[in-house]
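First comes one chain, alone, set out as structure tokens in the form predicted alone.
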Amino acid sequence: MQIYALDDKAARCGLETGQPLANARAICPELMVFDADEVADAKILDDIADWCDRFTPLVALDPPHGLFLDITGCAHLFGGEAALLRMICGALTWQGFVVSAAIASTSVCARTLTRGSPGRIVKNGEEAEAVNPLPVSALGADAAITTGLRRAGLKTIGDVAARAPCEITARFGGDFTTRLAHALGEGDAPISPRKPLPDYIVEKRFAEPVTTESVISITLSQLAHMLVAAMGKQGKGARRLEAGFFRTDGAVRAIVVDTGQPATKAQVIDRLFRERLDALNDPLDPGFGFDLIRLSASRTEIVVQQQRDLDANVHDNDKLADLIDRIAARIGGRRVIVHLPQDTHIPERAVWTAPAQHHLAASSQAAWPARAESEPPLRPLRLFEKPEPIKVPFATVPDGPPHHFTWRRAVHAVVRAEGPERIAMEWWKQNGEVLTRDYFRIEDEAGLRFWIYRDGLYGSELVTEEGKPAPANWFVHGLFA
């Protein structure tokens, strides 16, 4: 057992994180353990992550302690980059945190500034002379690194940099010579935002927190205007709106909905948001208020001009995908399908469900196949998600249908049926053993009609220990109306 973190009063007493908690205890009798919670120092830096996308929409995960922000072209909305990181770490600090950053041209830089000189600002240039001085150590590289670097006598950043590479590549492998090179800003080393950048976005900052909720719905319609005007200059429309409530006191809650079709309207947008923030389970709690309201386009599509005065179906399906997204809004798009057949005979697969927004121009051109309106339906129109067994006590064999079945604890004769029509399951998917099913349509006394089936072909049953075969399994697959 070591120590995974420690606060300053630990620290003080001349313990180190990585310390077996056997010596941390012989140096600190009266030392207070407590067991260390990766994953809710994980979700704690994620919050933290969801708060920092205030400032910057590329938020990037340096774990376990650490996040990157690129502030490029950002810094000047608030104040200047001095002012950035005070404000930033200010708040921070506020919440409970111990934080230590820094501004740098390259990220390694800046996390090593982090470790060794804090709150400094390197100007582009300058990251060499800042980073020399400070010891190896903050270049956060593995212990058996730090460790060698000291035997041999570099101590600090700046007696491993005025080494040859070619000597710290051959001791101490590449890597850690291109960790150097970013820390002294030569080259840098990308960072992989959290989140992909929106297409578009745009966000109402208050000067004091809003509460109510008028507030925040017409701060959403005039969002929704703004939004709508960036992406109509590139005749573009929404297909997934997200916003984004910024509390005063960290917590950040986003919402998201989809639309079947581009959506160009502000009141179209506005309208699918009230639908969500009224269907939701756990209501928006404002707490003590929001002091930032951002509404993004994620997902965006060129919108295709199309004639609409002389064409009623467009009006129609127009109006279709504004109902699927209001419904879609409320409960979920998961929850609002559509059937697409596919080419297949297996009955359980020869239909496909679909989220309708995304696949109601398919379902209308679908082409399923023909029935005239005399002839019975060969199959139900709906089937069991899984087929349920039935009790068979016996059958017309080889190939018949049997003459009374047990099915939920009641038995059905069999006055009528149809049958069989043999289905071989795709002998691809079934790693080698084809599997049979005979199916008959068949009605009972009541008039109750069954689509049922028998599992393999007769005289492949398993046989008992007795030596005797052992009876079919026979299956229900679905009803007729």
Partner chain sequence: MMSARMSTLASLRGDIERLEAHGDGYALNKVALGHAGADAALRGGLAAATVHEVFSAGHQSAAATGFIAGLAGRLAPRRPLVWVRQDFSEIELGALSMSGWAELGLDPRCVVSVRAADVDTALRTAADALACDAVGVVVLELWGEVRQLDLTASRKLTLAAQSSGVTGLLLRVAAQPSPSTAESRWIVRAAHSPPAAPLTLAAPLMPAAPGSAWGAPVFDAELVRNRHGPLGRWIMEWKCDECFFAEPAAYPQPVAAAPAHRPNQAFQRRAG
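Coords for the form predicted together with its partner chain, given the form predicted alone:
All you get below is the one chain by itself.
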């Protein structure tokens, strides 16, 4: 067991990370030890990243302990780079975190500075000058490389940079050379932000944190108006909206609402959020209050203006789409579905249930197979997602329908039967052996109509290893009206 992390007091006793626990205990017998919890560490880093969203939409994780913030074009909103750096460090320190931060024009350079000389702000072009005096360990390369460099007598980054790149590459590998170049400001490694950049963001900051529901809902509707105005200038409508609630104590709650067609009206957006907030399982907890509420449109579409007044049908479709959006906002988009026909014979896959918000237009134009004229229904109205096993004591002939069967503890005598309708499984899509099904339409003595099937063919599929006929499994798959 090794020491994973330690606090200031332990460090003053002479302990260091990576030390075996037994040695540490020998140095400092009263040491208190806890298990490292990397999952919790990752969670807290994620929470801090959520909090950092208030400064810039582009926040990237640099596990295990780092965050990148792309503050291009954001710093002036907070009184300049120095003020922003002070604000972030101050707020995080106040919350009890140990912070070191730096600003530079490349991500690797900034990371190197946080390890060597935190708090610096390096202008574009001055990276090499700032990084050169730092020790090689600040680069954050593998321990083997750092030790190797130190053994070679290269103590600072400047020493390493002074050598020819080919020498360094030959000894320590190409990755290290690239990292060194990035730290010196030659090229940059891209960061991968946690969330894609929203198309539009509007937000409202409060000098005094707000807690009351009415203020929050008024703020949301104001923001909706601002967002719609911003989108309207470019003829866009929002398909996905996200409301972010930033609490004073650092907790951030994001609420996402999807729409089926581009939302261009503030009232619609406002109403969707009201439905959503109303239906939350864990209601919005303002705690000590929200100091920032943000509304962003993360997916937008160009709105096609339609002539509404003359075509009543279009009007009706809009109203239906609105209804679907409202229901989906309340109970979730996966729960409001339309049905699309699929080109397959397998009964349970013949219909695809798709989210109504995104497939309403497709479903209204879907081409369903025409029914056979003057035939009774050949497919059941109620279909079990998982066919239910039934007990069949014997069938009249090996390939015939059962004489009677037991389903859900009730015995049904078969009065009429038609079949078999043989449906072979799609062997080209499946792994392993799948059995052919023989379907029967059955009517029992009470007039109930069932759709049952036998799994497997007698003689060919249903045989034991010795070549004898094996008993068949029967299932109820659906119920006819």
